[in-house]
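Next up: a single chain in structure tokens, the form predicted on its own.
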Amino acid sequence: MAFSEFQPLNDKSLVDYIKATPSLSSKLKDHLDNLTVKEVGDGNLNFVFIVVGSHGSFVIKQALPYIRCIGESWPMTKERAYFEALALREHGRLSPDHVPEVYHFDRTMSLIGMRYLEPPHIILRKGLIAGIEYPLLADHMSDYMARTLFHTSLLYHNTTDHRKAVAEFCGNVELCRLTEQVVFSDPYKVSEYNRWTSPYLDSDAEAVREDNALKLEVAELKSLFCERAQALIHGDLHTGSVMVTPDSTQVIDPEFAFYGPIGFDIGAFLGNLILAFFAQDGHADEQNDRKAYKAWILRIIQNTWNLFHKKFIALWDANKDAGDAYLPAIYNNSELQQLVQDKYIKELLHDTLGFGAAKMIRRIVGVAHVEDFESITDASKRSGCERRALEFAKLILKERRKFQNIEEVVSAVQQIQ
């Protein structure tokens, strides 16, 4: 079978593709009889196949020319696979312990072959729903974010290399426009794609659409998202894009990657942890009230930011002469360098809070929701959890500049009852 033109693969045709592709068949030591192929894509966009043979395994991810969760009525470029492969390789180079290795990329077929994260790896979001603690999560995620975001910013790049990299990823425009629509636009207007737990949240959704102060803040964040090419960001770094065991953390699915604001990645991750926090009451039962687990989530939020801050500054200090952002000939004394770093981190915290809040709002009254809430079968109970999360997100979005540190944010989370 020839694969010179794009075609969606299935269990049978994928085996034929593997046989015709040495970079994949060699990973199975060319033992291609009795392969087990399972399609497991439960996301919104792609086919994902797990391929297991007697002498090896890998994952195949294929982009479709439409949004899978909606259908062919919402077309979407297959080129997103190219940018995902680029981002996986670049982020993997910078943070090899936390990004799965890419074995193969086929631009015509919009297909990536990569390391299979075998059990007991599970999606972090599912672990959070189950109430599982991951002792290394904050350390691992802060390390991944510090390394990937610092080394692709002007704190490390010169402006020539940075502009070349920005230009390369500017081609991922359709995925950026999708984010602009579902995060910064649809939740704030009447849209055929919006949904929420009705009728319980009908008035809450309307309140979002009628909140002028909220809209002003969202407009500022959208501008920042569209205009600030700060670093190579993952672009969709929620708890469904992380796979974990107690001692392993792997970041997957960077198909939304582009050069954007650093706070968008950090905010996405922390915002989804806050969603998980507010969902816990919906998963509590007589055997487990989830209070201890909620306290653990808050510690992870606090530790992730504080460890990121520490590691990011350490990388900055170790590479003071590397980037073009703050030239040593100008920023030439320790007092000034400290002022620069303090200002940078303060602004980054506020960006993080704003983007995190916007991501939370869209998961409650927008098109794509989260399993943390959706798995709560009692609609009344679910809507109560969602309303508290929405209340916090609106507060933090409008008042983010008042917060001086992550401890104040955690305290604000605890105030919402």
Contents of the next structure:
There are 2 protein chains.
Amino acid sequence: MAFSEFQPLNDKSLVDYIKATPSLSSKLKDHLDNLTVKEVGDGNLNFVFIVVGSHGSFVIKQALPYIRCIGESWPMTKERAYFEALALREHGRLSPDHVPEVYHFDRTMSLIGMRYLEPPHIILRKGLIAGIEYPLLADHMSDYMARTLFHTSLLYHNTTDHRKAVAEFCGNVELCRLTEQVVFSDPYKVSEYNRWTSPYLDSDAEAVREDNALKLEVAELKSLFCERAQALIHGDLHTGSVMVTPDSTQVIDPEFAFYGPIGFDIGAFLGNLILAFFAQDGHADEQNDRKAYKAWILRIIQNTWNLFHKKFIALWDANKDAGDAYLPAIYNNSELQQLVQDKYIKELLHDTLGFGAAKMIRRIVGVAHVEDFESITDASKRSGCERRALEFAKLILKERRKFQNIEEVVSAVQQIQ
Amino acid sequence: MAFSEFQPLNDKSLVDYIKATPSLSSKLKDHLDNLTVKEVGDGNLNFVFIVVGSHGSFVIKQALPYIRCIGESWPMTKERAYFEALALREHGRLSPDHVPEVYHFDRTMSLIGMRYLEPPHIILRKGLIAGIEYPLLADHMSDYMARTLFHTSLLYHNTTDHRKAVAEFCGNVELCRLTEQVVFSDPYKVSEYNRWTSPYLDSDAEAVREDNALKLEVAELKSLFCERAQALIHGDLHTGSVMVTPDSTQVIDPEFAFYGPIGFDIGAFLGNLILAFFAQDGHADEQNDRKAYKAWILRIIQNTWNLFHKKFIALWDANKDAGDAYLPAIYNNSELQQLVQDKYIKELLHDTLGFGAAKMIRRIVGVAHVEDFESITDASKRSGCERRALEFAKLILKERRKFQNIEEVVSAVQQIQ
Ligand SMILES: Nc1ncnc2c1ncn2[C@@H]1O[C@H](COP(=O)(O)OP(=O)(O)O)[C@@H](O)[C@H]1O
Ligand SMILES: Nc1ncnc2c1ncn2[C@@H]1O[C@H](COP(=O)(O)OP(=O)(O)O)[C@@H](O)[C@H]1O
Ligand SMILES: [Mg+2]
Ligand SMILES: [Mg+2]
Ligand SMILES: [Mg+2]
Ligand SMILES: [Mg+2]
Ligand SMILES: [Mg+2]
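Output the form predicted in complex with another copy of the chain next; the form predicted on its own has already been displayed.
After this comes the whole thing, all chains and molecules, with the earlier chain placed first.
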């Protein structure tokens, strides 16, 4: 039989695949003539095809056994598609409004069929570069994060279900190792993959590699990442993993999912918003000085955290009897409940800041950069934006435990010149 | 075939089992007449048979699908024998001098055959009650803990091997849940299984259940226990899991083994030594006021921690290139190496104190008590010893982060009246 073993698909063989796959052809109401197929993968790792027919559409994402943007010289298990499908389904169950529906998964082919997020959906990062405001963004992202992270933590799980799920996602170790390398290691050492806006940031990159206090903190974060199975995290929740319209916010691409620290997801999202903030000066022109947009980004950061906090605690309060972490017979008075929740949220803020800062640093001096900065063509201007982002990230990473709330973080952002 | 499905063995059927099992009968050089078989299990969970023949001996440990000391009303997976055998072999490989050799494992029968720790080996707890000094105890236990914990942590493991092993031991969740209940939950709530020296400690037990600050700290420890896969820990390393002679120290009974926080093992051992210390006044008589012995116990506590620290760091220094936690290209100067190690050990001391204190508390107001106190027949005297131990444990659990070294802990023990 065709497709009984793995093969990379192209525009043509994909049509044959669809014809042979009822769960996909039925999505097109079996009108399989005149399909348009377009490979649009702009991400770093995989191939993404948009398939549109006269009676329906979907997206096909296929993982090949290497990293797309580097090539076959950097092998990477195609089993990542399995974990992406698992996570899309689990997070989709918990937050159906913000995760595209999975129509089909084929483990042999490392292939996922899912809802096509049709235009005007665009990648959030591109919207941020274009200076577009999304009025529901903080509300939607806080909702997605609160629901997915709460319900896969021990605040909701019993330890039997938790350890079973943890064990399953231990299988996604190759993707975790990629994060370990590119987020927690490479930026802090000489690595062939590192790059930065040279020569402007040469001494900044060197300073990162020689900052003992910074490396001490990074070690703590890496150990949390490698050892702490707090919840099923997305694992790659930057602004390139979110597609948006003014009404809709959809989280894609959880191939890095595993049971890890909650702050890694929130930090990835907020850290990338802060990168977008620092990039704005590079996008300012005579028509638009981007000042109002910078203020909007800061409001999104503040609202996302504060709404997350509120919703996460509301889920906790509504599910006091669920989960093995805090048994109601022990945490049995409101003063104690308050103490416990305050402590949880405070630690989560500190983790979030730490991971967020680490994610910022790696985008400036590590292998994979972000379009927010890359699209600033003037290297001198770009490096200025990057340097301010880097200074802020280093400060936050080292001093994160001094911050009591998100407002203090936002004012620290504003103080960087 | 006989024994092709699980059956609880008795003195008689055990002999048939041995005859049918070459790896066991060969240990007796096939001299199977006149075997003496004696069930000696004094532990809480399992059945242990000593088998002695004219040409050899061994111990057979069998897990039944419930908790021995409670009975069939408290079911417990017999698969724990599988994890005990795994851990005995892994820890035995890493610390062969201090773990009995496994001769045979039968998963169907939940049965382990291992070296018989012949007399004069006795359970350390009994030695501590009898007031016997073991000159090599601190040296041996620090060696066992440093080797087993270092080599199964990310200081030695790469993350691929680590996550694979973590996933495997996630299967031992039922035993983890037993710990969660009896160590981190029951003592802090009303539970049918709790008991204490009543009426003397009635208000002390109530105070534990109403101490918000204590419960806040216990939640943090429980979360570490449930979420942090730091190393393959023994999981039940009290003084009843150690057999000793003046020359030999052997760690048995790792059926609770899983990837958890290192401080849980060290804390279990040191916490139980502190219980032994506080029990001494109950064992004093005209011949022996136990003052010298109390000082010896404190020296063992101090030496065990300090030797552990020294050996753990020596292993780290000798294996700088191993393990994914601290890459030598990043942690590349001696000042940073020092910072990193000091931070690691300081946090480990605080974890150790927290878990040690929690293990003490549960032995005084929880379901399973220790012979150190139980053997003090005068209830008034017993409760006095227990109260001092409880006061110390509560103090340490709440204030553990203030302690910089083990000497400060030892002097805090001495200050409890
Ligand atoms: N469900 C979808 N609907 C529409 N476009 C999508 C969808 N999934 C992915 N894309 C497009 O494909 C790109 C790459 O997808 P992504 O899942 O991020 O792949 P990678 O893992 O390679 O980063 C996205 O940036 C987006 O433009
Ligand atoms: N290898 C051994 N050699 C000698 N005695 C042993 C051995 N293993 C266990 N025992 C004896 O059996 C008792 C119970 O064993 P243990 O492994 O602690 O079982 P449990 O899991 O029920 O606590 C020990 O306290 C000790 O007296
Ligand atoms: Mg992507
Ligand atoms: Mg769930
Ligand atoms: Mg991806
Ligand atoms: Mg035992
Ligand atoms: Mg046992």
